[in-house]
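A single chain, nothing else alongside it, follows as structure tokens in the form predicted on its own.
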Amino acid sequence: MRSLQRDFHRQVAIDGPAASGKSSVARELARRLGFIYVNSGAIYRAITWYLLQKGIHAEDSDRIAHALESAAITCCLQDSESRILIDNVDPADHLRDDRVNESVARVSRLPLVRQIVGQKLHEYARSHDLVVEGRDIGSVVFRETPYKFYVDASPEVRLRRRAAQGERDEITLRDHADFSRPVSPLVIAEDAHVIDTSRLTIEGVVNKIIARLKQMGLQI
């Protein structure tokens, strides 16, 4: 059988707990490269806004399948950064209201969900290059990329870091659902380079990235 991946341009692979720094780093490493940042999370939390507006509630997973079957989710790009519309409606404000934090984890684990995000990741990468943060791009979005990389921070300081956003959401609780999900759960690819990024800047992370991707023989 064909690879995909030789359908697909090039794609970096960040992934990591909540708090991590992964999404600040993404974005940075995406601007450095010149290539366009996708945030997967983005993506599930705009289909759990859309899920919510409907008065579906996470758990009604026949609901869910029959709205999202009719939906139209279109994936493009605004500043070279990905932007999702569901009905011609742009979610972006909504993405971290209270609501959508506390169902996110439960509307993300759904089957038919994940397939949805991987599809729209793969339109993608058919048009460009790109840096994907989430927590199953290396490991199942994106397998074949050899540009793999996993961040991590103490959860000290991952507390720290979700407390100065802003945000509410519990980071044990959201550890849980990520690591247990039966399907693609957070893991740590067998090829992905580790980086724990507790004492390190957004810059430090990435210079370390970009080290790595030219030894690795990216053209950058």
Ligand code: CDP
Second form
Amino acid sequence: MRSLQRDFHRQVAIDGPAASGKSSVARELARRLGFIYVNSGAIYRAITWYLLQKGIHAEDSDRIAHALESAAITCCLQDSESRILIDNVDPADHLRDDRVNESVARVSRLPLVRQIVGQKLHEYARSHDLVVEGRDIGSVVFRETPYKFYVDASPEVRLRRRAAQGERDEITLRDHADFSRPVSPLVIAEDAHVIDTSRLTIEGVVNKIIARLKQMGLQI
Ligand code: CDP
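Starting from the form predicted on its own above, please write out the structure of the form predicted together with ligand CDP.
After this comes the whole thing, all chains and molecules, with the earlier chain placed first.
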């Protein structure tokens, strides 16, 4: 008899710059597909928050390595979404604090930090179908997946969207850091499908992605 349990899982990668609409699109897409929604940026943010709490500066790679060696970083699921605990504390309410916005791109540059987050993402992929949003998901973390999307919007639209969220977030600086870092920079993966979300609703973007996935033969 054929087992209902598949021995492989699918990953849909949604990459793009800050405030391009990734999170809303990825969450809604995951809901429509019945996949788990994983926000990789939230893991980078949680690690950044943890280090800031300990008074460790984003440039102090030795102290960061030491702190992360002994930190218990647990990635779990809640309501079909990724959730992060560090040393049993849930930093969810602090992930978008000004100081996290300000430091996260510098912490994310460190190879050790990228390695930790990459491992966590692969752990999710062992047991679930995923929609994962981030910067390097289609280009590095799940390079093998055929299902890759790069969502973008004009700089003006992105600045407006972030301001409407009431956050102080220097997205131009963060974008520059993300595009120019030597390890896993933000790039458009060669085989990614690019969508400009400037004039589209979330539903409009999700519909486009689902149409493309069906065309590619994703069984949903
Ligand atoms: O929501 P927003 O687009 O502003 O950012 P985010 O997805 O929460 O990511 C915050 C920061 O984490 C980014 O600016 C990157 O520096 C870093 N990041 C990364 O380096 N790689 C990823 N896969 C996801 C986020």
